[in-house]
Structure formats: structure tokens, C-alpha cells
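Take a look at this one chain, the form predicted alone, written out in C-alpha cells.
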Amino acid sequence: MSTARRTGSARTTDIILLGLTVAFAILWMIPVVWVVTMSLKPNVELMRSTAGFIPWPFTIDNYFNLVKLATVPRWLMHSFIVAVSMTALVLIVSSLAGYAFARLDFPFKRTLFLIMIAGLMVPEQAVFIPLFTMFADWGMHNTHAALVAPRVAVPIGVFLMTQFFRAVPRELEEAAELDHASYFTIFWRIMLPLSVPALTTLGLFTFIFAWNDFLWPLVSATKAEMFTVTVGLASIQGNFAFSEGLGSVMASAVFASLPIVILFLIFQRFIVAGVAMGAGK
């Protein structure tokens, strides 16, 4: 009887938690649906009222007006170059550093790891002035390198890969060590293939962060032709609100978010696998 009572209590708890999760998901989705709805309404209709979640009357003119701008494809190209470059470099640096911290012995290893962890507590805004001055002295502002370089050595990426490599059983490396394989061979042939779920998750989050990044591109890219899509669309929103209308502003928000949504839908199983893997460890 007590076992049945405990089972019923656990089931009730699960139902309550599921209901709360669904309720929070609906609350989170309401602003998203509202933005999409307004982007599909004529601006004349939005001048009367912005209420409602059904896009009627329906139009896609707001998106056509946005795409007609000659600078938008260039901004998209810059964001793509920055996001892909940053993701690739973060994965290379984080995986190599994580393997070194997890498996190699070298002087001041613990001290360096603690310094790296301390970097998690430093807000990025605190280093903006030194970064801006440094890249200005090098004459690198308004370049892709200036947009990518400050975000390559991310402490959270190194930490995540270190924790992953520490969880890999050492027995998997022993056979390679008996064959006198080098550390890099072990890393390349054994550890790296095992870390694909972790690398995929880190890569996706890095790409999303790079695509949505606004503050550093706003500081470093001072010329309109070097804007990323987030900075570029933000720079025209004021003009759109007055000249084209609110619907065009909402269309720009959807336009900037669409690549990330598509990326998440394609790779969501890797994200879930990576999160579950981390929770299990």
C-alpha cells in the first residue's frame, strides 16, 4: 500500500512539473508568436492596433522591403563569416586546451586552470576598453579578425571540454600508449571522435552566441559596410519604424533570428544528447 501511495505521489509530482513546464513554455512563446504575427500584418493595420495573434490581413511585404536593402546581404555574409570562424577556432582551442588540462602534466597546471576558471567571473564589458584600445593600436577595427579574435579563448569552452575528457576512461588510451602513440595521436584518433557530442553542443552554442552578438561588433565595427546583421538591422530600425512601419521592424527581428531557429531544428538532437551526457556525468 505504501509503495502504491509513493508511486501515485511521484506520478502526481511528474504531472505538476509537466504542467508547469508547459505553462512556462507557452508564456515564453507568446512574445515570439506576437512578433511573427506583427511582421506578417500590413503596417496600415498595425497603426490601428497591434493586438491579436492571427496575421489577418496577411502580407509578406515587410520582408520584401527588408531584403530590398542592398546592405542586408552583406551584413548576413559578415555574420556568417564571423560565426563560422569563431565556432571553428573555439572548438580547436577548447578541445586542445581541455585535453591538455585533463590528461597532460605540465608546470603550473593547477594554477593555470584556476586562472582560466576565474575568467568565467570577469564580465566581458570589463575588458572592452583594453580590447578596443589594443585593436585600435593594431589598426584591426572594421575587420573580421577584430570581430572574431576576442571571443576565441572562451573559459566556458575549455572548462566543458576538460570535464568531458576527464570523464573518458583511461583504459581507452592504454592500448595506444603501449604502441608508443604520441599525445596528439591519442587526441586525434581516440579522444576527438569520442567528443563529437560535446563538440557539437559547444559549437552550436558558440555559433548562436556569435550570430546574436551585438555589443562587441557595435564597438569594433564602426563602418556600415562591416556591420554584422544584428548591428546592421538595429541601425535601421529607427528609420524603418518611421518610414516603413512597425511591421518592418518586427520582420527584421524575425529575419535575424531565422538562421538560429533553423540551426536548432536541424541539430536539436545533438543538443539534447550533449545536455543529457553532461547531466549523466
Partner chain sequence: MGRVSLRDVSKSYGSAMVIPGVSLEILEGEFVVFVGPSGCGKSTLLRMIAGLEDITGGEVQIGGRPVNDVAARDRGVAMVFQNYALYPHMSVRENMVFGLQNLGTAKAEIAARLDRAAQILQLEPYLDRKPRALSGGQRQRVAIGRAIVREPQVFLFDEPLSNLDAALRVQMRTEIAKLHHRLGATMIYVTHDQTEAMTMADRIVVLRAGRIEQVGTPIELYERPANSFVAGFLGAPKINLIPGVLTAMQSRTATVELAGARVPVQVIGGTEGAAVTLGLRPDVLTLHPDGPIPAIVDVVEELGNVKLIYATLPGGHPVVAELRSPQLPKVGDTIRLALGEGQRHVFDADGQAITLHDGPAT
Second form
Amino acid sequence: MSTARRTGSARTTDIILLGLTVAFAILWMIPVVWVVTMSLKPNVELMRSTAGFIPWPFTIDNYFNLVKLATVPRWLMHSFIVAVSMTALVLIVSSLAGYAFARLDFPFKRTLFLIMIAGLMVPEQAVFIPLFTMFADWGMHNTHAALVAPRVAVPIGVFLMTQFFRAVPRELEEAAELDHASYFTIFWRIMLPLSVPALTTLGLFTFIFAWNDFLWPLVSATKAEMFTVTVGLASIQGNFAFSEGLGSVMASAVFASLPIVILFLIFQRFIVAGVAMGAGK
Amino acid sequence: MGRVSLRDVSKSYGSAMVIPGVSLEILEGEFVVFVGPSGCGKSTLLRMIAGLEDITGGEVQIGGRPVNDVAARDRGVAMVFQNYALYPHMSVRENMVFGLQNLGTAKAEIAARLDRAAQILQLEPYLDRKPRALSGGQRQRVAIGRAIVREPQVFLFDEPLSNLDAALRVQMRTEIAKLHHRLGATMIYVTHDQTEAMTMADRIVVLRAGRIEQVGTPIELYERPANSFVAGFLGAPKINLIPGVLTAMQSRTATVELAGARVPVQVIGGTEGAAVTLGLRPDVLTLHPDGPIPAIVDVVEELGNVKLIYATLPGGHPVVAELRSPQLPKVGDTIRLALGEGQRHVFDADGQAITLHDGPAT
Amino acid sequence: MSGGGSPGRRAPGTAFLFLAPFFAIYAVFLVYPLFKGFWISLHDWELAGGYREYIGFLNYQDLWTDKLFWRTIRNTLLFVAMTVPTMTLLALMLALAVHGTGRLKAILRSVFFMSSVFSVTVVTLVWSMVLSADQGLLVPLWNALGIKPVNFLAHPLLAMPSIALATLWWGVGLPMALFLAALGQVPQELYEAAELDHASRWSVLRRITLPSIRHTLLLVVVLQIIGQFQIFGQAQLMTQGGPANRTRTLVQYIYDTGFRDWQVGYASAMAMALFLLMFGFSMLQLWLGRKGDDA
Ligand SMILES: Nc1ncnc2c1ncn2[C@@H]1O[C@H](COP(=O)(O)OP(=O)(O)OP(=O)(O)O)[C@@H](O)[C@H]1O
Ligand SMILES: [Mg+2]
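Next block: the form predicted together with its partner chain, after the form predicted alone:
Below: every chain and molecule of the assembly, starting with the one above.
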């Protein structure tokens, strides 16, 4: 906690606490390690026993079967399309609105801001039924657009971008204004490049949210070939285990999580930094 | 082209009146410095000229054109900010050409102007660096470079040197002065620092609480301050302002009675027996065994060629004398101060100067 | 949360252009559906076949006497009561433990956050397996102890805590990150001053750390309440609401009513009830927080 010199007993306490935390972290990861282990064992072996954390006897057949089946890769593709387009749209829409709230002056600004923030209070369950009927009327279920469109106007995204843009020194913008930049140029050439960290954080959270979105895709994507990987996995959890074996189910879970875990490992440092930005006073 | 006229310009934030009304004509090619204490409205005035701040009342003209309703980007002015306001994600080169790109200037022209500006400011080695890889002085030069590539009619500077150390400040001061000669553009420069004002300005505008106290050349303001505020603001060490009473009024001469001393002065106006303030620059005071003003020495500062004596008058009023004599009093000594060459300023009870100056006012 | 804030350049035309995409989508996919949801709730409205009849507040009257509805509300509140305090406490403890510099701490932060990136499907799969009575992770342990393996997810009393456990594991990342962010903003001088005052570890935590992050504490609690009220996937996938409806949550009931029984009118009435419940709770929280602030 502190960088200052500590007495000997305090340092001992530090080390003990750290040791406990490490132990807890190992415990925390055990389920994941176990699942990965199972995904690398033959199904026959798993019928006998699921115990142990060493993938022996070892096999990668479970993963081969998965790719051969082609449904899981197709679900992955849908998830990618949905997550990438949702992320892009959220970033565009949030940063545009955030800039206006942070830096421009216009009538009803406060009111509009409050209306926007009030959206935080509306749970998706309050609107998913009417949304379902709307998309049904338009004949748009089982499309990527249906999975993305209702998720683009995210109040928390606008809020985060507003907070971030507010912290950009006003002088930069004034300098740009004297440099003959239009508002759009200021936004595009000054504000956006400066907000890469905020955009990364928001993008990361949006991507994870999109990837893991469950209720709405569950009701909107009703055809198996249009499932996202999250919904698809849910659909096979029960009977797949019987037909294909436990190892295959575990492999499909690992396979579906891999992209998001990799993304997380690459960008993790933006998470706390970004949260700090959004939660800052 | 580069004329700037302020016609009764005022500014208020809500009900708070920050600038009640300022009128000023700035000629083409002039170097005008705004000085005044913190919060007096220097930045606000400058930003109204730039178009960064709405004008509450009055009119601003640039090159004869009223610009109240012209956006900052269309006023043809460039500004150098106190904190430089360089775009952190752009290289020095990109920072400098950003404005020209926005104007749609031809590539060749942009390159030519960039080269010229970089050469003038000796920025060639740094063109591809990001601002964070530059020293304070270099950043300041980039900020100036960004302004000059656009060849504006009017340059605005808001305390551009206040973040630099003393030596660099002196160096940049002369660089800006040179630049002014070279470009011949109108420059309006805001500073706290009276030395900057005295050394750089063609004319100085002294502001207090959003009003102009006096406008004039540095020498005019130094020699003929219109009031005690201006007298106190310019000159270092600060002028001694000593309370006294005006007596022995003749047509042009009179005496100011201080605690335990009488000082003959020349005045116009003023009434017998009125409370006045005597303004004596520290270098007017000398040490003399028969001097009329007794004082007790508090502190002695030796600054090489000159020495500063901080002393207290019998009435308890502090006084500073700037001496060149080799022999020095010691702390606690009682000394006698005499008046040498130099103006004896007299200010009436309202602080307005009633000093009679030799020769015609310039 | 501050409002519009300091005024910027007056440019209404530009501003509205910048705001247009957000508010257009917001209006179509959030505001309109909210009102439409209320409208639907005033009908006997079938999802298929297009049967709909205006019945006023009859759905709401039915809700009042619907035992299962109250059951699901109770279950949901129980779940919220189980998860919100534990999640907040766990997140705070983890944040305190992994806050600081160094590689090891960074790895620990990643570990505890990592479980948040998995989808609900994966999380429930993992925990269903871990808790399974015949293939579970704990089975060897039970065998070694000579106890008959417990079937957690089918146990009337243990099913809900099991779901809560999986939820903790899944969800602690974000609140922990919020706490970490807040801890990072506590001025270091405060700790140094406390150290010079020979403050104990515990009193530093109580007198300096906690007061400094109390806004975040409130934020976390509000976000948790909002989030946990919406529990659906875990219960749906781990227990399907069982055993004997003991883990059936409100959202699950809404989903089943709307998309299994196709009674969207009735389901919408429940959705409105959920909305009001959550709205009320978060308002109450904010109000209590404000009051605490003034005191
Ligand atoms: N947005 C605002 N709302 C209300 N008052 C303001 C605002 N901006 C500035 N002021 C007030 O206007 C006055 C003039 O401010 P200004 O920044 O022009 O002073 P300044 O002379 O540049 O001071 P400094 O030398 O400290 O930079 C100050 O008293 C300040 O408090
Ligand atoms: Mg200023």
C-alpha cells in the first residue's frame, strides 16, 4: 500500500497477505484449469473419471471434432460480426455525443444529459419484449442487425466519453479553433486521437458485452445457424454431452472463450485505467 | 490590416462584471503589452480579441472590420498560450502546419512557410519529435512557430514565458522582440512581469479591475505615472509611496510633510493641508549626513553594483533606497536619506498624480 | 454524476448533429420500447396468432394474486441479498490485496478479472461441472472423506447459494476494477502522514482508505443491485429454476411467460414491475448515499 519504509513486522504481514492472495488466486483459477484439462482428454477417459489436472491420456480430437462439425465456427463468426460492428458503432455514437456534451453549448443541454443518464435505469428486461415485437413486425429477427441495433445507444458509453473529453485541456481546442479547424476537424483530428485510451476501454467492454450477450440473442436469433456462440453453447450443453462426450463440450467452451481471453490479455491494462477515467469525479 | 480597435468593450459572467468597459486603439505593427495584477481581466480581454470569449458589450474591430460575430477561426489572429497548448499526439511539424492544412493551403506553400518558420526559430532538428520530447523553451518556440506559419495580422500572447526559468525567459524575450521587428505584425502581449512589459512594449496598457489605468510608452508610464497604482506597478524595486501632508503651497511649489521630514515638490493642483502620497523611486534616495529624512536600517542587500537599503521611517512606514555609494550602513543604524536627482511624484488622496513635470508631456 | 457541466462553445446546430445518432437510436430502441412495453402490458397479447385485447390493468391485478410471481420476486430479492454484500466485500478485499505496483500484483489483478470475460454459458458450464454430484471437482474430496457427494444444484437450500457462488466468481472483476481505480486516486500523502502518526493497518483502512473511496462504494452497490436484479442466465442454465421453483427468478419467469407460453401482455406487466422495483431500489440507494454525504 505504501512505498515508505516499513517496520519488520509490518513487512512480514505484507508477505503473509500476499501469500494468501496468491493461494486464493490459484483456487480461483482451478475451475478453468480443470475445464481446459478435460477438453484435452479423451471422452472415454472422462467417462471413467473427471479428476486430475494433468491432461493424460492426451488428445486434441475434441477440438478437431469441433471444427469438423462447423456449427461452432459458424457461431464464432456470428459473434465476431456482431461484436465488432457493435463495438464500432458504440464508439462512434458515444464519442460524438460525448463531445457535444463535454464541449459544446446548446439549448436543453442539461435536460438531454439527464434523459441520457436516465437510460441507465432501464433494464433490458423492461424492453426486450417490445423490442421482440418490433423486430418481428419488421421481419428482422435472425439477422445481425437485430442483434446489434438495440445495443448501440449506451448511456454509460456516452457518460465515459463525456468525462474523458471534459478532462482534455480546453486550450488545445482553442488553439485548434484559431488554427481554423471546424468542430468536426477538432473532433476528428484532436479529440479522437487524444481519447484512444478511453476508446480502447469502452471498446473492450463493449466487445466483451457483445460477445457474452445472452438474453436478447436468445430471443432474437431463433434459428440454430444464426446463433451467437454464447447462445449456441447454451443450446448444446445438455444433449451434446451425451452425444459427443464431455470432452467435446469442454473443448467448445474453451474454443468459444479463446478470442475474448486473448483480447483481454492484450488490452487488460486499459481496464483499470479506463474505469478510473469513467468513475473519476 | 493589423489595426485592432476596442470600442467600450465589456464582459460579464452572469451578474459578475469583469470588464466594465475598455476602449483602445492598437496600430498596425505595434507591440502592445497588457499588464496588471492577477484577475484584472488581461486574459479575458485578449480572449475576446481572439474570439474565444463572447463579447458582452461594445465592439472589437480587427483591420477595420467589426468581428464581434466572427468566429475565432475566421478572425485572422494567432495566439500563443501560457501552457503552449501543443497537440500532444502530433509531431512538431504537424503541429505547425495544422492550421494551414485546415485552410487548404497548397502543399508547396505549406512546406515553404514551415521551412522559414523552423529556420527563424531554430526548430529544424526537432520537426519530427512529439512535444513531450521537447524542453519548455523548445515547446514555447513551437507554439510561436505554429502562430507565425499562418502569417496572421495579429499575434496574441497570453503570458507565454511564465512557465520558463529566468534565464530562458530573458532569452525568449529578446527572440520575440526580434521576431516582432522581422515580421512587423501587430502583437498584443499579456504579462504579469513588469520587466517584460518595460523591455518589449511599444506601448503598455495598465489594467486594474477591468479598467484601463493608463496607456503609454514604457518611459512615459515610468516617468509620468497617472496615478499611484501605475507608479507602483512599473519599476523595480517598487516605488516608495509615503503618506504625507501638502503644505506651503505656492503657485507651483509646495512641501510634503512626512513624519519628521519636509520634502519640497512641484505640483499642479492640490490643496493646502490635503493628505497626499509622495512617490519616490528607490534610486532617488541617497545617503547624506544632513539628509532630511531619518530612518532606521532593517535589511541591507548587496546586489553588486547597487545596494538596496530597507529601512523604516519614524512614522513606521517602510522605505527602500537603491544606493551606489561604497560605504554602507549596518542593520540597526539610524541613517539620513536625502533626495537626489529624479522625479518626486505626488499623488492626491484619490491616488491621481498632481506632479508637475518639467517640459511638455509627450 | 454531474449534469451538463461548464458551458462550451455555443454551437447548437453542430451539437445536435453530434447528438443525433445517439438520440435517434436511443429513442427507437429504448424510449419507444419502454412505452410500448407498458402499452403491451395493458393487453391480453399473444405472441403468435396476433390475438390482442385491451384489458386495462387486469394483468397487474393478476400479478397481485399470482403466487409464482411473488415467489420469483422473493427468490430474486434473496439472490440480490446474497450477492450484493458478498460481491462488494469480496471486490473490496481483492482490490486492497492486489492494489499496488509490481509484476505479481499485476498478474493477480488479471487472474481475478479474467473470469469476468467469460460468457454466462461458459461460467455456468464450469460451475455446473465443479458442483456436479457425479463428475464434479469436489467428488474426489467427498469420496476421500467418505461422505456421499452433495448434489448442490438440486438441493433445495444449496441451489441458490451455488448460483450466487458462480455469480461471485463471474462478476467480481468490474467492482474490483472500480475499487482499484478509486484506490489509485487516494493521495499518497494521506498514507504517508498516517504512517508518521503510527496508525495501525486497520485504522488506516478505516480512517483513510474507506472514507476516501466511499463514493465508489456507493457506485458499486448501486451497480450491483441493478445488475443482480437482472439475474437470468445463471439460473436458467444451472438449475432451470429448480428445484421446485426455488431458484426461479423474476426475469426467468418473464422469459418463460413471454417466450414459452407466449403471453407477452402478462410478461410485459412483470417487466414493468421489475423496472419499478429496480428503479426504486437504486433511487433509494442514491438518496441514502446523498444523505450520508451531507452528514
Ligand atoms: N468563467 C468565469 N466565470 C466567472 N468569472 C470569471 C470567469 N473567468 C474569469 N473570471 C473572472 O474574470 C476576472 C478576470 O480574469 P482573467 O483570467 O482575465 O484575469 P487575468 O488578468 O488574466 O489574471 P491572471 O494574471 O491571473 O492570468 C477574474 O476576476 C476571474 O475571476
Ligand atoms: Mg490570465
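Because the structure is a prediction, the values reported are computed rather than measured. The term rigid core refers to the most C-alpha atoms you can superpose between the two forms while keeping them within 1.5 Å. Positions refer to the first chain, counted from 1.
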Once the core is superposed between the two forms, does Lys223 show a C-alpha displacement of at least 2 Å? no
Threshold 2 Å Cα movement between the two forms at Phe214, rigid core reference: no
Does the C-alpha of Val22 move 2 Å or more between the two forms once the rigid core is lined up? yes
